[in-house]
Structure formats: structure tokens, C-alpha cells
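Just the one chain here, the form predicted alone, laid out as C-alpha cells.
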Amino acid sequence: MNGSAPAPLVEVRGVSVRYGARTAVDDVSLEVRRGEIVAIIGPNGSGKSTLLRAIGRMRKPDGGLVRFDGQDIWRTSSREYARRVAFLPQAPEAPSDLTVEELAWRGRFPHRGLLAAATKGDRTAVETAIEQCGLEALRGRPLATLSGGERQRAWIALALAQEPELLLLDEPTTFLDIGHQQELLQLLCALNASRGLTIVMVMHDIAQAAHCAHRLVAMQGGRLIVDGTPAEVVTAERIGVLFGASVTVLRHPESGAPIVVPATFLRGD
């Protein structure tokens, strides 16, 4: 019998991006796991949006590689890949008259193309996407009706309809208020556990990354400083060296996860 662990979904090998002569990933090696939830953080202008990018083959790489599920991506058509991999963008945009529906509906576009008639399976996809985001009330809606965090989950919506098996978030909780954010990494972690789903997400917000993924990895200046669980990368020194912050940092009472909190100055008369 095999005791060796299965290969990783995700495999980012040095991997370099540049625009012009600055350098916004340098060398960046990095593996994803199936059934991972994995948020990058990192200061702004440290590479997370790029790196997440070139995972989700909207950027090829001015060196090194990204494989998915052991071949090079850029050996797989754009559209099988879209089949398998999911990207969101961190304020994606669609016509404001369209529907939750009809949104949805985009996410089969992979499978079926603009013009083939819908299949039984692409039926079931939709429905169960809008169902499983919570959207059975809304679906005749239009986009420009939507609360932000309503949008953010018709977004969702048309990226689980795809049925991939990696999705990639590009700061999803931006724009959105305490209330949504939560509820929205509630429906994240969901998807994670009932499909089995691997994410991927760039995340600005340092204790919701900590709370919801099962591996942090923080990126400075372009290259991969700290690759670990919450506990192991969300201490007050590597936060300081991070962010260039003085912080304290607590533990949840009920989960355990790190919380990240500013370190406060008492100021004289």
C-alpha cells in the first residue's frame, strides 16, 4: 500500500510576474491541497490580486508555472479550464438589468457554450447554486436591485454553477458590512464541507482569514514570506513585519483562532 500523500491540486512552482520593470511576484512557490480553504494576505501591493491571478490563468507567468491537477494550465484551453476552476474577481460586473437567474445561468457557459440548447444537468446545476446560496426568493430579481451582499452571493451562484472544483476570490468580503461579511464566509465554509470545495481567496481582513481558512499564506514585496495555520502566521511579530503595525494578538474564546487587535498608545497632558 501507497502511505505517500495524494499530489496537490494546486501546484505553483517560481512563479515570477512582472508589468514593465517592477516585479509584483518574485519566485513564488506555493501547493493547494483538495478540500482546502487557503486566504493570502499580505500588505497592499504585495502581489496577493497577481499571484491569485496567474492560479486562475487570467495572467501567464513571465516565469515558473502553475499546474492544476498535475498539468500545466497553460496546456488546458481556457475553456476546460473554466469547467474546473472558478475565478471571481474582486468587483466582477454583468449588465444591471440582468437576473440572479440569468446569472447564474452564465456559470453553464463553460459547459455548454452561448447557443446549445440547456441540459437536464445544466438545469440541476443552476437550481442547486441558487439554493445552496440562498437565493430561491430573489432569483427573478435584477442585479441592480441587490443589496451588496445579496450580489456578492449571485455571484457565487454563477461560480458554483460552473460545478468547479477550485474556486478563486479575489477580496470578496469588500464593500460589504459586518453582517454580510460573516454571512458570506458562513456560506464559503459551507461549500467547503458539503461539496468539498477548494477555495482559494485573497483576503484584506487578517481575523476573518484566520477564522475561516485552514492555511494562511502572507506575501510581501512580491514573494512568499510565511506559509502556515493561523496560529503559526498570525503572531504579533510577523503582523509587525507585515504591516509595519505594533498589535496584539488574541484567541477566540469558542474557536480558537487568532485575533488580530492594534496595539493602543496612552497620550500625556
The other form holds:
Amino acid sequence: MNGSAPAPLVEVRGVSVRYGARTAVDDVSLEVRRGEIVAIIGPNGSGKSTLLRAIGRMRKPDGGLVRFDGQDIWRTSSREYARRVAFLPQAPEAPSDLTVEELAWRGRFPHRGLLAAATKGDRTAVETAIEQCGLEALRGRPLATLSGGERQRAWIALALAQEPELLLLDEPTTFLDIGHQQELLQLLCALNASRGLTIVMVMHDIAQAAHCAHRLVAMQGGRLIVDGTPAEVVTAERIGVLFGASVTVLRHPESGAPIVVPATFLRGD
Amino acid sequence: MLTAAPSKRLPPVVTIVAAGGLLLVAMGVAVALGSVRLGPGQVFDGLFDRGDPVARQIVWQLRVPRVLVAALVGANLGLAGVLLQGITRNPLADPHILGFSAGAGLAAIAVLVIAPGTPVQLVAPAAFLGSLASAAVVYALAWRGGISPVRFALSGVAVAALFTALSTAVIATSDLFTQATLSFLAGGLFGRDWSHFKQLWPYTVGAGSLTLLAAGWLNILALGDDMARGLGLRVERARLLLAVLAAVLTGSAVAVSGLLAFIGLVVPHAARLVAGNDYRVVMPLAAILGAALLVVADTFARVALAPTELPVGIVTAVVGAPAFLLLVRTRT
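Please supply the corresponding structure for the form predicted in complex with the partner chain (the preceding block corresponds to the form predicted alone).
The next block holds the full complex; its first chain is the one shown before.
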């Protein structure tokens, strides 16, 4: 105990990303500590995904810098970064006849040479990933034959096979029905709890974000405007201003987590 | 629940060894058949460049090099087809459709028609350079801070159309329309000998081995650019290297054979049908199947109407088109 707080795992310092004349992310700073789940929320076009891409080394910032474990991420190779950080885009694509197991094996790419035979470590990583995502029975199935929720778990298995310390997800629940959304968030929470996996994800649904994440950061017009616990961020006033909506915030009867509902009924009965 | 999803595929080694055996059989049959009927003993002796001088001449100086050239050209086009379908993530891509060979046609015709006095030996290098040039044009047109697979495919189709039109224009406006021009456009292996083999094999071996080494990249590119980047692949660099390999394989092949359609399109599908999704298996299999397909097609071209020869490009198109349709219909 020397009194200093542990260094953050991710450090975003004054990052700006521009697409032509448009500034998608504007001077954003953010820290993520090891073992945290952070959800990025905000209206469409607020720069959430672009910020995630900057953290994921998908897009070099036009200003500022991103550090991972104390090091500028653009000073490490993409391969080295891929061994520690996994990124799942919003709608990843794959050949439809690729099987779950084949997909999970792709996650070993950053750890293997082009010609290297699979090691015991590779096999263990893939097996563990498949098991943790509950895909043992589906391992030989082509992706095209899976439900949306199963397919999303298969992609998570690929990410886990990378054995990352940080998992970045872009709206992982968007195309799922409510049952599969819950299942997926439970899986992410379990991974966070069991192996201390740090997770940063862009979320569309505020209630889900509030339920799952330790911290919410809200973006608007490319700027990060709020950063705090779900209870701090999800208030009727803040959400109303953020999304330009008129909302009421209720409390979940069991967990006390905030739930956002429209303030007025539009349908007159 | 292991029985729920039985793996119908043979182990990769078995598949590749079996395909290799098939290729050897096809090559053996190809050497044995021809417009001149030879006995098995004569063919066998000929393979060791001995025995009856006439048979020896036919087997060792005519058939063997031609079969080998057919195998190399087929392997090159099969590999190039897998590369281009992988880079563009488009099952309809092939060196012909994406304009990689269009420049070869234009360059060869320009040499043959505009400067008829040019020695025939210069046609091949011209075609090779033309092919590389058209590939470079396709790549440059598709570049906008990066290559998008769709833009790549569309640029390729446009360049193919443009170069083909230019070739036709050169032919149409020239009185010096020659047999050589036509046979280059139709694609054929008539009269290909040891000199062509010597010209081609370094490219097949060199670019071919690099392609097999890089096949794993295509597995990752198949997951989309974002995912590939996230897995640590330097996407633009990988795609450029793979495209260069496709251009070299295509250019060196069409410089020897003329414009052969369909091999590069059909073979990757056949290889994937047998070997599945792993490009590290698909790639060598496509080389072997491409070689076997062209050896068989060329043998057919030689003997079907013997002593007249069909251009093998016609055979590959006539056989390839229905085969391709059959593949498409049974797969989807």
C-alpha cells in the first residue's frame, strides 16, 4: 500500500476523431479500471461507436491518445494489441457454413504464426471459450443454422479465445430478442465476475446498460457529457436532455436499478 | 450430442493426397492419349526419353511439356481465383471477371496487331506486363484510403469491360487480323513446349508457395475488415500482397495460355465444396484441382476432333459454365 491508486487499464486522453469536416468524437477523456464494466450510451450519431473504435485501435485518433496498460496503443503492433484486447463489431460477418468451433479457432490468430501448428495452449483457450459460452453442444453447427443469440455467443467465444484482458463490444444486444439479450448480458457479467474481464460496450438500451454496467458514460454530439454510476447518470433530467426525450425513471423492484420509461402516454384510452 | 453434427469432411491430408493422385492419373492419361496412337510401352519409354525415336519425340517433346504447362496454368488460375474470391468476399470473382487478365489480352493483341513484325516470343512478356498493369489499374480505382471489397469487385468488372472493348477495337480496326490473335483470345495450349514450361514454373512455384503461406490471412479477412483488424491482421497490407500474388499468378499463366475463362471461377467453388472453409486446405486443393481440370480439358481439346484441335478455352467455357451452374444450384 503506497497510497497511489492502481493505473487505469484504459486511458483515453483528449481524443478527437474527424471524418472529413465532421467531428465524430470531440476531445474525450475517459479512464477504465481493470475489472470494470463500462457502458457507453447516447443518442444515434453521438460518437459512441467511434469512441469504441478509437479504443479498439480500429481508427487512429486525429488528436489525443489512448493508452492501454500505460502504453500508447499506436506504439504496439496490431498483433500484440489483439492478444490483449478483443473487439466485436456490431454486425460481424462470417461465411455462413463456418462452424462454431471453426469460428472460435479464428480467435487464436494473433497468438499463432502463419504456419505454426496448434499448441496445447491454443486448444485449451478455444475449449474454455466454447465452454464458457455454453456452446459445447453446438460446436459443430454452421453459423447459419444458429439463432441470433447462439450466433452472438459464438462471436463472444471467438473473442474469448483471444484470451483478452479487455473486451470491446459494439451494441452486442441490438439484434436479439429480450430473452437472448438477458442471456447475453448474464454471460458478460459472469465473465466479468469469474475472470475479471474488463468490458467496455456501446449500449442502446439504457435500462440494460444500467443493470449490467458498473459505470455509464454518456455521449452527445461527440462529447462525453456524463460519467458516473448508473444511479448518477440515469435521472429523468439527464436522460431527457441527452436523448431529447420526455422520460420518467422508475426503480427496479428488486435490484433498485433505474428503468427509463416514456413520461407520457401518447395513446388516449 | 456428437452425432448431431457429424463431420462429413475427410481429413485435409487425405483430401489433398487423393486430389494429388487424381491429378497424376489425369496427367498419365493425358500423356497416353493423342492424335497419334501409341502403345503403353512406347509411352512409358517416352517418359524416360528413350526407345523408338518417333514415339519419344511425340511423348517427351510434345505431350509431356504440354501436359505440364496445362497443369501449371490450371494451378495458377485456381490459386488466383481463390485469392480474388477471398479478397473481394465475392463468389463471382475470378481473374477474368475482375480484369486481371484483360490487360494481358490487350497487350498481346497490341503487340500482334499494331506491330506485326514483333517476334512471337515478345507476346508472352507483353501479356504478363499487361496483366499486372490491369491489376494495378483495378487496385488504384478501388483505392480510397483503403480497399473496400465491393469497390474492388466493381472496379474489376469495369476494367475488364473497358480493356476487352479496347482489344476488340484494335482488332476491328486492323486489317492484320491474325490467327495468333484469335487463338490468344480464345485461350489455347497448342504447341506449348518445354520453353513455355521453363518460362512458367518459377512463377507457379514462387508465387504459389507464398500464396499457400498467406492462405491463413484469407480465413481472417473472411470475417470482415473490422474483425480482421481486431484480430491483429494489417488488413490493407495483407490485401495488397494477396492481390499482387493473384496478379503474378494470372499474368504468368495467361502469358502462356491466352485468356482462359472459368478455371479461376469454378475451381475455388469445387475446392471449398470438398474442403470447407479453411483456406489453408482450400488453397492447395484449388491448385491441384485447377491443374487436373485444365489437363483433362486440354486432353479433350486435343483428341475430341483429332487431328483438328479445339482451343482449350472453348472447352473450359463449355464445360465450366454448366458445371458452375450445377455447383451454384446444389450449394444454395
